[in-house]
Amino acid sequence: MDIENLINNQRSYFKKGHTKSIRFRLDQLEKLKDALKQNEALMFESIYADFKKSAFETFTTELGLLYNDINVAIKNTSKWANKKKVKSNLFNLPSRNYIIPEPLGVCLVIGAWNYPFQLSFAPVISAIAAGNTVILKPSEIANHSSNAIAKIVNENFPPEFFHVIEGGIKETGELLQQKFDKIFFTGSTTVGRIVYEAAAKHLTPVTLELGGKSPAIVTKDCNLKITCKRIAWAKFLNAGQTCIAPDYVLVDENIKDEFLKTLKECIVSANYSFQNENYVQIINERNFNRLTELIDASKVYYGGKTEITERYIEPTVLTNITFDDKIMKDEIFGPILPVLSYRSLDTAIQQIVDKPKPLACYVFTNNNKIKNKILSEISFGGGAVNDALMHVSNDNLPFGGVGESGTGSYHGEAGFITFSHYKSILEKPLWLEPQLKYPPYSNWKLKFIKWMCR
């Protein structure tokens, strides 16, 4: 399909009013819930010949997110949408004031691989929800995922309304290239650059969502088993792939040894494989060699081994690891573990601090001072504590990053207010025209406005 033809249909479709409609959207919102829920078996087939994904994870981590999504959406975007009251201002009265959301058009959003459908479809249900129209751009390197959500999309919506284009770097680039209402993009910090340059020639709004090495910082009065289970299974969940997990741990060096110890206990008792069906393949052979690269042997307490047939790369904790090392440059994305200890924690606050902000943050403590300083000096997009990753499945939080790590924010409400403008609007009576703002100025006018203002 022509991409330009393509966006000048939705922003026709959208000019005509089609979408601002509150049963339009809801209904749209039931027919995607609807047609997810009738290629489940296509979904699951594709992730597993993409990353050999369990129904289970599948399901857990992406198809339930994405059903929990839909049903808040339909629960609350009429309350979202309302018109807002706000107090008016002693300059105003009498007045009224409101703020009206307004959607705000044509939208692009671009899905990561590591999480196809959940990644892909999640902000489209804050679009829809906030009356937009929507092209979606899965990744390319989940192909067979990619294949499905095409399938899934585009014979049930009409193009003008929501569509789905497949394609590389080639089909991006053309759609970058095109002026939208909104761009939605997750994906590595690289990229991001490149749709945040490509937006601003239009003026375009962009929110990024991307990455970034997010640490876990583990106090010595943390209750080390518990500390080690979540940390475990938040690491080597989708092994390792996931924009959210602890990419190094930080502990206490009063406990490290212990922690390793347990730590370990923890991965084995968990018995990660693909028979098992807890356990994924790395996605392609690039990124597997990438990851097997950051494997220092000499430095690795469990785990280490690969598979490149298969694309594995076993569970593995690294320790005696140093900021400076190579695999502390750059995001891992992998089930490798680097482990680093601290003697000051302000020392290991000042270490998270001078790096790029992080998208998460995790804190293992039972020591409220602790927390609070943490959570106080350490600039992050969201995070949890005393757990790992299961803040990003609560739609009442916003999911965003800051800095490098990613611009603006979704899930629930914020979703829909990422994909709206507010508009705001002061109303006035025509029976009462105060004088103090017309000429002639004078100096007891000037006095009363000093004093309104003061």
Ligand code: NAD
Given for the second form:
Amino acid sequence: MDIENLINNQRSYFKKGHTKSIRFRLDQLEKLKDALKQNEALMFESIYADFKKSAFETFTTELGLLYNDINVAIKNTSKWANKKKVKSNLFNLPSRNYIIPEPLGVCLVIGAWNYPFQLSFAPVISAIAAGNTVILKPSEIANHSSNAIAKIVNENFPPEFFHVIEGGIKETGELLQQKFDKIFFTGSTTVGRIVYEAAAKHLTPVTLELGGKSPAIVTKDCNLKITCKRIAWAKFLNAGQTCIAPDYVLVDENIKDEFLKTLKECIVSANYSFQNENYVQIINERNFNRLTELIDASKVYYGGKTEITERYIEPTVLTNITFDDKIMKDEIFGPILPVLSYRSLDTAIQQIVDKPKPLACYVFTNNNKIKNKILSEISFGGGAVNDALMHVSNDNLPFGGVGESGTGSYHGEAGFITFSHYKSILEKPLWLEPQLKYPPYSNWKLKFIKWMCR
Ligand code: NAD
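What would the structure be for the form predicted in complex with ligand NAD, rather than the form predicted alone?
Below: every chain and molecule of the assembly, starting with the one above.
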């Protein structure tokens, strides 16, 4: 489909006001939920073809989250879209003051491949709830899932309201030349910069959901068993191909050996394998090769086996790593967990703070003072205390990065806000007309205004 025509059609559909009524928005959200339900088998199959992922994980990390997002949006859209009254102030008495949320217009959503359905549809749900039209460009890397997304959307929605365009760099480049009213991008920091630059030409507002190296800090007073179990789960889910997976661990030197031993036990007991469908493939050969090069055999504490034909990388733990190692330079985005130790917590915090602000940070401790110190001294997108990853599943927590890990946030009401403009209105009655602001000016007027601003 011709991109320019598609955008023009969406813009005129939007301008005619079709998407604005709450009824329309709720109907479309219901329709999306029905379309997903009817196509569950297709989604399970395509995720399996892309990742060898089990139905259990596809439901818990993709579909379940989406159904929850849609249900939350259906329940709250009319409340979120209500005009909100605010107080007046001294300069404007008497008056009524309120804020009207309004949709932005034609939105472009660009998805990443690692959770292809969730990362494509979750922003779309927010965009529809806020009353916009949407063009969605899923990642071409998870090819089967991208095809499924296009089929589900393009067979169920008219293109002037919601349409999927498939493709890679070329197609995304063509889309980015056009003027949108909002661009929502999920992907790498490198491509985030390209998107931001393209959006700047049209002064289009952007939300960038990017990546980075997210640390897990483990202190000596943590509950070791639960800490290791939760870190192993969060790291090796989706074979580490999760933007908020703990990228590396910083553990107190005093418990390092015990930590490594317990972590290994947790990995062994999870029994990660393709045969029992507890584990997934690396998405493609390029990523497989990139990841295997990061495994320094002399530093493997556990794992390290790889198999190219299956794109299998065993859950791997590296030890005796420092910030100078190659693996500590860029986001890993795979099932390799470097474990670094610290002697001084202050130095460990400083090492994190000296790097770009991470998308997530996790602290495992039973010490409130240490918890508060870490939460106040490190800037990061979001995170958890004594857990990892799960903050993404609470729609009451805005999800997003900061600095190089992203700008803006979504999920729940935060998503509605992201796809809305908030129009501020001051409404004045006609029965009172004080002369204070009008010429001719005078000394007593100035004195009075000065008194008001004292
Ligand atoms: P990517 O940046 O390579 O691709 C993302 C999207 O951009 C894809 O749709 C792709 O087609 C498009 N794209 C790629 N190169 C482009 C170019 N030169 N010009 C225009 N468009 C281009 O990212 P990815 O490999 O799909 O995902 C991995 C990265 O995404 C990781 O860094 C990860 O942390 C991050 N991520 C972030 C979140 C989040 O919510 N913050 C979620 C998932 C992934």
